[in-house]
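One chain is shown next in structure tokens, namely the form predicted on its own.
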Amino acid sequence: MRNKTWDVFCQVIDNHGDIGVCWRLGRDLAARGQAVRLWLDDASALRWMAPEPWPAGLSVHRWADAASQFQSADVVIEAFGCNLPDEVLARMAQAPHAPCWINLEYLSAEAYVERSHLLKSPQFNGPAQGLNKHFFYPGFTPRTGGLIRESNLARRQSEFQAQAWSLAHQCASAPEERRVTLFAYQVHALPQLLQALADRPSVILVCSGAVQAEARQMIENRRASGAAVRAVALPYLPQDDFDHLLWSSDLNLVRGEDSFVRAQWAAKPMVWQIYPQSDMAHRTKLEAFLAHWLAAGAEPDMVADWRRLWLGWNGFEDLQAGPPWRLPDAAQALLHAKKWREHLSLQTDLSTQLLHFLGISG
């Protein structure tokens, strides 16, 4: 495989998920021998999310800096859209040798994400005239560009001693407990999830964030009144360890991309909270997940309980209209997380596609 320079360019706009997908692609694709420099206009987050010392070959940049000291690498990729500076699209414009320009794209199981995988975007005028730019989508079918898979992450989850870490991380949970981790943007229907777990003892994993220490406070309020249930506040964990975290539970809430993602390879039974836009288009994105998800080999019974959690998850349901939920069967639950991993297992994950783009072997 011939090493290549890479610079990724990300803004990060809110809550992580952005700087946590390209900090796991630049991590990836450096452990497979490629130099990458990765641009941030906030880096901050990265003290909590990666600790240095950072892995070989990765590098961090502030993106203030790239007007002055951007120097034209082999592969450039503008994350999510975040909209290159003038000076860097000229000096990829004016090098002997014009770099591979992506766009990563958002992750989505919409039918437009097929159509527009690695559609070419030729700029015909502007700083960067001359320059075509490649959108790549993430994605669970064959089709699309598949998801961030890091090649040891099967034998980290076969390694990996649940007790062992929960005990190290203060987040033990009792034999007869369910394990659930909550990953949230906001707690609306906490109070329905809550009662839908009232069939055995629980404790509720709270990730930091805008809005723990509310559903902390909702959750003992609960346990006051007598309900089974009980929470543990998180600290800000590594990446690594917001995937043993998920590893280590039976119930997972996750929120955003780079959580859903994984989520999935966890192979635990789940519910995704998808960003919010005010014209409802997550909606659609999340139903086209939804219908993926559960026609790969989901129980009949299991769908309606599946989809209405989900849809009253995200608010698409009248939070007091009709029966109170109820949890899919536990050990179903878990057969279909494991069969969906499997399932998405099949795929060439990201960097390797990526890789082969460019024509090296991943």
The other form holds:
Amino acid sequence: MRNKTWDVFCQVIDNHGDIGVCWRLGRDLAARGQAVRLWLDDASALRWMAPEPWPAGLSVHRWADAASQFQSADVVIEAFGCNLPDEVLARMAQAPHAPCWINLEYLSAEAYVERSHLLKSPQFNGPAQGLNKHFFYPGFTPRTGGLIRESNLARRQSEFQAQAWSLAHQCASAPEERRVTLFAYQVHALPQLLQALADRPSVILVCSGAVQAEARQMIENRRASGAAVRAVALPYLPQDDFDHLLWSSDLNLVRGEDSFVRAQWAAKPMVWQIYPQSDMAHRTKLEAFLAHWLAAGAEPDMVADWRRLWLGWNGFEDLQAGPPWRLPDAAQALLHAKKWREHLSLQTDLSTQLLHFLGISG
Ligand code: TRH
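Next up, the form predicted together with 2'-deoxy-thymidine-beta-L-rhamnose, please; the one we just looked at was the form predicted on its own.
After this comes the whole thing, all chains and molecules, with the earlier chain placed first.
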């Protein structure tokens, strides 16, 4: 059987990445003919991220209703270890044909991902007794689950008209202006970044969210002191338009997981602000990605410039120490971003890998 019914469970821990990844995955599976039920504890972000009408094959359900309404079908995806309700587990275990149970993990370039991808965890007790949970790790190498890459992504990108889109979204820039997308958790290092951008006039497209007002104020202060920089505060955009924003920009400052991946598909120079973890595990995670990314044909000068900027932007370097930050040469950085995209495009994408795992040709 080619088409299956998928139940994707997602809890919004904080910010928008959990729902962002699950929505994107659900939509991609639906576009490939699958029936997807998305169970969310908080669907409020869909109002702007995915305004209705929603695609055929994809429906949204309340997590709170799962205990009474969930009927076991073909596949259950537990996103980011969100702990399925006991009633759901019991129904899965009691179903005549147990569903394939997949825990979709967080994205990392660390080596453990290849070792852990597709490991299974038999359940010896509790409501899910007798079931196997499978760990599915997205990643950047062929021995991982890959990245979400919609079948129509390349076509959408090739048809994209940056100027027309920017005009329609009130964020047009002059030809001499460098366009910079800013999506971040904190902006302590924004003065250093603005200093590095001082070689050209720049417009900073500041995404909606907690630091938008602070970032805008810092940019306006710098402008008031004579710098050729201005800020545009953006409203929350639908996910497709968030892609368009990244495609229209010359430099993308992104964060978390989903925007980080989308910046890689955008194939523009980028800086990643990683989701901070209390035990500093995010430093190792950041270094693991940098090692892969910079190994993909970055010139030595570029390696040094990017490392400094990435580590400083993430608060891993003393901002007062050392010489000012420098942006890598724009043409070389663009070439590197394109090479990285090409390299990633050789990988089988995440939805296709999930379908193969289920025995469906993608
Ligand atoms: O919002 P994030 O920081 O999300 C997360 C969460 O913190 C999560 O708990 C953590 O585990 C994870 O990161 C690693 O960043 P992310 O992942 O980039 O998600 C943002 C989503 O919001 C992404 O799908 C893009 C979308 N988005 C829009 O669609 N429109 C917008 O205007 C903006 C600003 C974002």
